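First, one chain by itself in structure tokens, the form predicted alone.
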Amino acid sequence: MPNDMANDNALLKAFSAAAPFDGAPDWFGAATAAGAETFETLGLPTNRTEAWKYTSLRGLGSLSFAAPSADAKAVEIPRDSVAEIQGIEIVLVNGRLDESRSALENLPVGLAITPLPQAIEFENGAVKHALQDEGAIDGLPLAALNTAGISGGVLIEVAKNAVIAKPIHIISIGTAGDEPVAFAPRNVVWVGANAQATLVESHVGVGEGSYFSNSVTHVTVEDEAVFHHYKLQNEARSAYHVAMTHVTCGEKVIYDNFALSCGAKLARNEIRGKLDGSEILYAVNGVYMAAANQHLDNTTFIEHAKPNSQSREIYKGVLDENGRGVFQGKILVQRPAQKTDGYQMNRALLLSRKAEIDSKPELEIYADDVKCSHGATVGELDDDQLFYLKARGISEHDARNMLIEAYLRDALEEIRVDKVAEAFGTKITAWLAERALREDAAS
């Protein structure tokens, strides 16, 4: 049931006002109308909605969001917040493409980047398929809200057999003044057969104002392609960040995903993957670090539709002060998907008596010959390890930070691109330095 119809309608109006697609073709109007209808039917999810049991969006109801102003593109890129990656940059400001600061020309052979409005105007098949896919919004109210009020985005196409050496780097900047703003970027990625590419997303904020980033990304990876997909969620601490990624994999695909989440007041990173082929290696991993008044949600869904594929997911969290983490992971194995190998694990480290973690791993299996497992662990820093370090003259303060950093950096071993692992490691070190300053100030 809808949460609060008045608030829902106001939110829908705010997102729809941000949509800049005047003169779009009829099929696009029909797609956005379908999104609005679905959102009006579902409303914002409440804690009674099973998929949102541990994450409340009630805080959104207390804010009156508006469409972003046209002059927001003037903000500087907060280089200290984004992932330090030398790549092909695509800059979005409040969901809209900043073409003047984006590398859309002189691209490597086999790579095409098109502004979403242009791709819609040309009726690009990948974009049309993504926006008309009813399954992408069915039962998913925030994805439906995104479809109803798409604010911008890009189409990224990697041609068949192309090898793109440089990472593609989407920098999504949120910013607001005195009035909270809402925006909904939509990105579509198509990786051709036997191609190789890396995409990094940096979601960051500028200023102290509140904003709501509600993004959806469609990823299609064709047969025998290799696609590395990494995300840094480092939004402003007053921001709300909800992101949905839909992934479809063909035969013998390698799809490697890693999400590092440390920003925003409330963030939900949801990845839904369909393994629509055999001999796929599908990995979704991540690290989340929450401090005072932060709520970080990682939700995954993996559907094994065909036989002989592997899925791996390992998430590690550190929760400090009254920070709260959520992990929900479901693996669905359809009847034809014999010889499936699925593994899922969430580990959380609590640094405070007020910190909280909710973990819900889940398996739903209809095939007979599978190897699937899941688990969750929650704990504190090991007293014996602390004693060992302190016995060698290391202060308790430094010893704790050393153990936390080692715990988190171990998760970075899951990243297959070394430069990305280094960049994410830098963000972990910065987060720990901020934590040390808070501890010093409190003592």
Given for the second form:
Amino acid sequence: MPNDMANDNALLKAFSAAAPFDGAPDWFGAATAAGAETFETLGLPTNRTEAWKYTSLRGLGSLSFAAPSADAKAVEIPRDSVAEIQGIEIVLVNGRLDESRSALENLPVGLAITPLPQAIEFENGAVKHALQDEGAIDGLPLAALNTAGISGGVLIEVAKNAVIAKPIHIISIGTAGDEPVAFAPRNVVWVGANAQATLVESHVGVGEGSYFSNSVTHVTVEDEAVFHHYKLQNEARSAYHVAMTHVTCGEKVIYDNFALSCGAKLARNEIRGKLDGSEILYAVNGVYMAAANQHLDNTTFIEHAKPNSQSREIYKGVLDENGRGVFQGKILVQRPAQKTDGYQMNRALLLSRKAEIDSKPELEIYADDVKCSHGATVGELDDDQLFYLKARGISEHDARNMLIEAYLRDALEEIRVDKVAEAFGTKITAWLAERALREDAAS
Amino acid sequence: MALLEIKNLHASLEEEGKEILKGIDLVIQPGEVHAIMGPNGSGKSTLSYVLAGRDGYEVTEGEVTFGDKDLLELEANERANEGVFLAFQYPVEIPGVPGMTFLREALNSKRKYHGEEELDAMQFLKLVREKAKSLEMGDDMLKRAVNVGFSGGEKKRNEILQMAVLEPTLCVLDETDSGLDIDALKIVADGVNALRNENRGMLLITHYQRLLDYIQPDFVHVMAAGKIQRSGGKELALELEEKGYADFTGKAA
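Go ahead and give the structure of the form predicted together with the partner chain, now that the form predicted alone is out.
Full complex below, order starting with the chain above.
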């Protein structure tokens, strides 16, 4: 397919053109080249690629991307879209770190934030490992494409035993003029043994222009550390958002991840976790809310490598108009991982006859003493509940909104940090208010 | 003017097309309490749903006027806002919706409907406390999600509290006594009695006579096979208690 190949090359070029890593060490150049080579071999995934069966990136191939312009940096932070969190802020604009608006100094004891180019220059071990790890790009075309042309990012290090009370907040802003832009943020997070920290990511857009954010994040959580990791995907409606998060957990780690997805034209939130220790509590949860012409994909992979760990996964979605949701969840239990306890559930609520959900739960188990279950439900609003509300004078429209809100807010219970749950709750309310306006306009 | 006037009401289940109500006639004047008694399957609950405007029933004949309004022309929420209140046989659990939010939304929907100003959270709280106090109830259950994890008695008390707050002019109580022990039944009956007044009409739907030991009706109607078979005073209830519904259904109920 020469046409596809030409598109792949154009994408590769768009990303490589953006790379700002002059004078980086040789190993970095080699990693970039390996990324480019892997992407060229795999190509941009289509529905024919099993892992991308329900999410095609064909639409991307037809866009021609310009390199992000330098003055994009001046954009204001769209506070209405960003999660309302009093945090230690790191601002990326079109994938590049805006140092002037990022908290790089005077940080709490035990926390270090370093611009990625510097961390590469200093040969930081975690960064070097992340960028050279073949496992991070093998069979993963978009992660490979990211590696081929990293735009920027940060290294976040939480020292052993440090307890960082204030959330760290990465605000990734995409913005484009008439020509679409593509960028590839790469962030590396290292949480030392017995440390505690919270990371919130807000992915947002400014303006009407189309952009493609293709990010990769590495998270390493050392023994007995607690790491809360929350993500708000609230990109511009014309944007493409593809994000890969690689998580590795040591002994007795608590890792809880929650992703709220409501923005972008097409978004894929992929989390691959390796539970490389015993007695880990690993949770990946989320909420997705799709309206007209939106496609929201959550793909997760959980590998239990050692015995006695627990994984929990609950996603809840609401699909309105012709919105489309995709959930793919795989749990792999390796032979040594006896007494694994895994639970996975995707619930989707369809609000329109044109909405669609594709769920693909998968278990692959090699140990013989494990407890794993998975499930998926699809439903509509409950008629008895609707009638009860209407019989008390509440209009059909308000009653439906109340029930949707209750259904979604219930999922927020999974977030272990209350102020983040609250901040994400306001995004749910805002989404419903927008939905109400659409309905009013239509009636 | 009558509060509620039902004339020759016929209604069927929309899906099956099966006729359940086969010509109901009933007039309720302001201040009156009517009891409809009947065996299971007589159409009692269907009548309450048709009055409240539940989807799934088709009125094939007859009319229902509420004050000067054609009730059947109104949506369920409009009927509620006009002053019709259905106390459910099985109040529905709504996880994630706090009772307080739900009831404030309900009251404000009614106020908005009548062009009145909506109450803010503080004003509403004050009102609810007063109403709960007048019924000798706490307002604790409103802090929980609507009906979630409530005992049978709590659910029914919650219905009565909602009724007190929304101040309907017509209360339809569908099998309010089902699933209640005597203590809970008394509490609920006290609540209903406290809400009786000269402007408000009540329609009690019940299978058993025992509710009527606590709430004295002005009129009793026996319903069977989709029709009101006989009407009378409260002594009719006692007669039914003795003889059962056999005279009306042809078999012992």
